[in-house]
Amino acid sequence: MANSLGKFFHFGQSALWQTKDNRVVGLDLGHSSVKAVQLRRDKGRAILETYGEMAVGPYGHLAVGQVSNLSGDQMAELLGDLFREANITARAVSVAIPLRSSLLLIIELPPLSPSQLGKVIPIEARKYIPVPISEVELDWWVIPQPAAGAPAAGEPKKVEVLLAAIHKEVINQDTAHLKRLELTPAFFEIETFSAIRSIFSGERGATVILDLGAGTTKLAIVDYGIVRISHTISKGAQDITLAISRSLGLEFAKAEEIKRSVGLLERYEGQNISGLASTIVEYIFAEAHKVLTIYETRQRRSIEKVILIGSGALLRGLVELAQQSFEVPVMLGQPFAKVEYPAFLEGVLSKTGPGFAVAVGLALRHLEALA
């Protein structure tokens, strides 16, 4: 189901597979914040030990909430601070690969044996991947019926294959970041699959996952537990802050503070802040609607619900606006619902959970590998 690319980028010689430590770390390396979650296994249960988040902006001499591309030294400093502040002790780390640095698509092929697929798919992939195949890591998964849908009468029989590719340079770069701190990369996984693992519970209906990041919004349509479509929208939570900053003539840091406190619900000193924010959000939703409409028309499947994740999903009033826009049930993803934690953290984790969907999903898979 959600683990449809379960073997994606395992490193067989990693210390992960040799250690007896039952503590694991999932690491989500975003461009506006970095998030980490440490879990341990106890009698088959996933126990939350610690979690933490660091804003990227200040390490790149920018404000909290701003997108920044850090140098190797800056990233090492950030990770060192995050692990120290969150008291993360595990040394083998699973890492998310951003959707923007990967490719996910479904291709159709005639029925072939596994050995034949291994020869044909790299050739087919050249049609879709804009760089030499030697520069990427490929993985694929044959989609079973009924998820693939039965062919219409008279049509030749075909199989659908979910194809994924990641540029090797991204893996090498993230590995270098970890090794600076003497951390071991256990495996890499495209962030979409990590998020699905943490927020899905066996659903088979068509579901939209909308991940509102700072610089972009990632959309995935999951149907029968399979990623059918992935799409990136070129606006995110940072664009809301920029709109407020420009309209009110404020520094980015002050505009970010106002956005987080006011959201889509209130005015600020007589100014219609919610109107400025809504303009960006409505654009994101309109772009998402285009993708949804195409999918529903082609697949003759109705979207049943929308799940919001990412730090941008925490914007006050966003769920209500999304409910009006999509006209299907809308909810915040709650990845911490799949782990055990002290009762006093319930309130905090329910509010911050959507931003940790990817990190929790990575750590959960990491525990599965150790079982």
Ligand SMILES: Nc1ncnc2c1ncn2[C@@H]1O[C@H](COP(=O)(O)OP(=O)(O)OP(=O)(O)O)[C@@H](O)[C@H]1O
Second form
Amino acid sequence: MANSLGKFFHFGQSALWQTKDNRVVGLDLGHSSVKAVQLRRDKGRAILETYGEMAVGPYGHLAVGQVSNLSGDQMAELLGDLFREANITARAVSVAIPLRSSLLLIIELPPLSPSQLGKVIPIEARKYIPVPISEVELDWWVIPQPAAGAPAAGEPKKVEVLLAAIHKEVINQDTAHLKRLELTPAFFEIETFSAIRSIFSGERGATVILDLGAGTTKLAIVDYGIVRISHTISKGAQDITLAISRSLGLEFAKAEEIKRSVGLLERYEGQNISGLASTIVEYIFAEAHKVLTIYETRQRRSIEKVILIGSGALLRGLVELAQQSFEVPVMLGQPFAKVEYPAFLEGVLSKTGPGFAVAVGLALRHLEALA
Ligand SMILES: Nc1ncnc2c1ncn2[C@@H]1O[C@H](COP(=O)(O)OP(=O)(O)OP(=O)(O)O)[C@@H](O)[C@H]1O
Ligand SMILES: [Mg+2]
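Same protein, the form predicted together with the named molecule this time rather than the form predicted alone?
Once more the chain from above appears, this time first in line as the rest of the complex follows.
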């Protein structure tokens, strides 16, 4: 466990990172949809070779858009189909760990030497991690100034440490899934870090990332390019479909179809779909506001921008509603902007891009390591 930084934040030297043909795959095992992106490194450039997405629901006898817990067999079938249909050939696979299965927080410690920190942090981590330390992969990173808050006059100097823990069980489970395809994961990374890599372009101001997944919404505040806060909101885009389904007495699949076509913009056969959808979205934004307000007050920093990712962010009219709610510029994350692709894909990639932020970010990290 000692300094496992290489696994999550930096580039390890593991042989598993190596590829024969400079091809890598980022794999985002979302709760409602699995996404994969294959990139190739060519003369320092990242080239998009192929990408694909597979809804999880139908593999667990549920509908598209529904959160499902698949058995090992079902997941193997899904991954097999996804790799085959998207024509994924790379064997070097990196995998995202859901924020929900990890713990990410900043702790303050006295200024110690790196070796002292290496001893103190695992002991300190026990206070925050609700399971035995032996059950998690632990990682940490000392936040450099000026990202760390400056000490007030007379205050003892402290260092801020970003602490990350991932449940080993999740790593073992994902490894088992890949093993069935005769693949071994090169590395794991908490999804938030992957997404930041693919959608950030050097912003230093306080930026909010809202990842609208199916079951939950993940919020991260990134300031000076560093994750300061991460938080999971217990509602996601699936809740909009459920609200439409319940209110109109429709099956989930039909409600999902209506949600995707109508969004926050129109009515459907006289029914106020946008009203149902906006109730859920407004709940999510209100929860996000609570976290933002605490951050802004404590750090005396103003949020400058909100970036929406996750396929839930594709809801028609969402950016406009977010803009009104947050009163700062709001944009959709465009991860494919960091890679080269044929011009004819421009339209489809800018439309679906926000959903692939995590998968692209994983593949980019892997490619950087091959440089
Ligand atoms: N065009 C669209 N318009 C509106 N919503 C959409 C659209 N496409 C997908 N969604 C919604 O996006 C949600 C899935 O988002 P995403 O694929 O990012 O989730 P996930 O990664 O599987 O979930 P999690 O991140 O929680 O594991 C679903 O609720 C789905 O209905
Ligand atoms: Mg997701």
